[in-house]
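Next up is one chain by itself, shown in structure tokens, the form predicted alone.
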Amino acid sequence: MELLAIAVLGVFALGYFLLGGADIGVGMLLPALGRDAHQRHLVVTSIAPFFLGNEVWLVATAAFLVGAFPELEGRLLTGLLPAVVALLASWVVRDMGLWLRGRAEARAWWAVCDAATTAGSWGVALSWGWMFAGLLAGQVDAVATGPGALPAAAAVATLFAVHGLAFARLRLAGTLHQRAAALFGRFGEWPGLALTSGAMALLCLAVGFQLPLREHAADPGTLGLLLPAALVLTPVLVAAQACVWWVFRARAEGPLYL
């Protein structure tokens, strides 16, 4: 029962860090891709329809480990606090410039909607670095403070830049894509959009193998309960998701709500 467990997290986390890790990268490289206001509202229009759902994976992946693996969600929270407040003080810097920017029919208002996206998203990359830096490491109760820790959290803030890109020449049309495949480089849409996937992936596992899960997890009454209801919710979730996808499936090539 431990194994599935961890098995249903994996999924959690995995779906958050791939769909997720796709728009932050995206608001990381905003002002990179759309050169003024109409082009940024364009980028911004690439991932309007995703952004959110694919933020349930991570509320997902925390209530979760808060049910099944409550000793453990206890540790990190409290070991990792600085990057998590930073997380989260970067997530709803980033999710302000993206709702509030189309609340105001001005560049000025532009401007600062599209500098809090793009800060906030590179603040929830370098965050996830920081903790990352010390996971990998086999460092459950603190924060990452040598000297590799800068460079560690930087290289997965790096990773998200990378997947964005691959996601933004997807959903983008135009100069816009001309500009992204050219950051990219040559190779193909969805083999690209693939490799920095696996690479995702293996990052997440890589973390996953070093944290002490089958140790802490709950009792066997308490799995009894929250694995029915996660095998339940997680095909809603896919459904609802790849419903999304279809219905957006087309590139981005005019403004939407956001």
Contents of the next structure:
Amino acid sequence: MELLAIAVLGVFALGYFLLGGADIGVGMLLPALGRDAHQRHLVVTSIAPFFLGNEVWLVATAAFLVGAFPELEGRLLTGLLPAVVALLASWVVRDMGLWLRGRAEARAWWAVCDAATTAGSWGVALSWGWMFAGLLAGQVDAVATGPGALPAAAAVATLFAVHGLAFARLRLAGTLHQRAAALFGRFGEWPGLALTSGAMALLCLAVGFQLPLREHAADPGTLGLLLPAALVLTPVLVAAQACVWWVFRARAEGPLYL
Amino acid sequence: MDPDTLELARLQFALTAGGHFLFVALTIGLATLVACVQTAATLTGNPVHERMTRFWGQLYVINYAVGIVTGLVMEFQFGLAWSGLMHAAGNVIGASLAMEALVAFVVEATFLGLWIFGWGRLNRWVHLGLIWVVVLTAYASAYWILVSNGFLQHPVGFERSGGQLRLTDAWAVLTNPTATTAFWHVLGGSLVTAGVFVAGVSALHLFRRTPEVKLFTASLRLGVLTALPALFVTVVAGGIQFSQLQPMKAAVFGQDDAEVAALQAAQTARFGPGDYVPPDAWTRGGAIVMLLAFALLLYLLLPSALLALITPVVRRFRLWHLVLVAAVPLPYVAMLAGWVFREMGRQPWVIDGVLRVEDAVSDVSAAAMRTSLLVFTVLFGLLLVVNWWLLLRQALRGPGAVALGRMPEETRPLSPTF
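Now show me the form predicted together with its partner chain; what you just gave was the form predicted alone.
In what comes next, the whole complex appears, and the chain from above leads the way.
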């Protein structure tokens, strides 16, 4: 049962880092991809219908961690407190930038919201990088502070950005598409995304194997309640999200709600 | 551990939970009203109902978006600041917190995204179904959170083994009376909040004589006629809760000094020396403010329900319009005061009779806790201001300026990604 719980946690976490990682990366590159207010609006539109559904995977990951590995959750979050606070604060800032951009029509408001989206996205990616830096070294109870922490965090953030770029290439059209495609040269759209996704997945697995999950699973009684719920939920979630992706399969060429 | 950490962690939890609840209170109720109006719009095809759905839906979405991010902080708060609670009771409340996020929030957010962005792209019956899924999952969310909270108030269905609690009777936890009555209380309260909000915003438009008279007449009526019955549900569920109070909370509320002393002595004998009396001012103060706000709402809503039936009055009784506008904060005050009563009244326990607050706090430095308190307080303060500014702005601009569900002027040929 512990193995099944670990597998479920892994699926949720991969869902977040692959899907959410892409929209975070696009957010990081917002000023680079969109050079004026209209272009930036299109870049935001390219992730608008997806980002809420994507971050839901992190909510599910955290929830499953609380339910199935409660003690480890407390230990991890307390140990990594500065990085988790930075992650949450950046997440809040980024989401507000995305959600509220379209709620007022003024260049200054758009500029503020776009800045929030960009800064928040960088903050989220760097916070993950900071956490991963310590976790990869097998350090669960404290954030990494050594000389390697900063380059490691920057490397992880770069991976988010490149993954976002590969996604933006699929979602954007015209000039913006070409701008996003520049880095990839003759590499195809889908192979490019597959490559960045593979790198992201490998990173997550490497971190996952460093966590003492097996020793910290909750009681069988508790898992017996949670696992069926998670197993029923996951197909529903996947189906609903597949529906979102299908409805919004068109490249972002005109503005949407946000 | 630094004693400052405890106080800072408590303050942080109070502010984030209170801040988050301000959004939740409106979200749950307003989602219900939007779903009802959309049902009417879908059944009748009446354009007024359709515009109502989009107008109130827009306000709902703004409030929800800001509410989500405060909820995210809440989700992580247990592990960040209260890892002692997760260590001791994670097997019980970890599961219900997880169920809240997994089976309720995750589905709610996914379907809400589809509802927002799928407007006009999906079959209208499917689109209507989506908002009802959002409403039901919002209720489920409230239920699971109150199962967690109910366990803290009145722990059932567990046994102690080592330093940890073990779940023995899931059904007892799920049907814990302190959770189920609180659920109806919160649900009723949310509908009161949303009803008074809808009535207040509509009254403001009627007062300003904006052109959308028909829409706001119907909305004002909807708001008032929802809020009054919801208030009765809230009161009944609240009254039942008074019979479920912990003896100490009841004694402090009733100012029964002899009983307080007797309970203090009994708990000292049972749990060792300590102060088992909750802070009097907060506990009683919370209860009194809640009851006062309820009384004001009752005196306002009873005649309002009658006035709302008479169309010329709804359109032209301007003094009443102002009173309705002024009433918008009242349910919020009642809700927050009620939570203060419920939570302060069980101090010093985080799980009544099982785990003390001081034993639940994370082992982190006061400096780290102070920084996170500062970060979240500034962020939440900013969010509250932005939320109310945007809500007010959107509310004042009226249904003409709503972006939600607006159809694009031109339809381009699809160039699909997938």
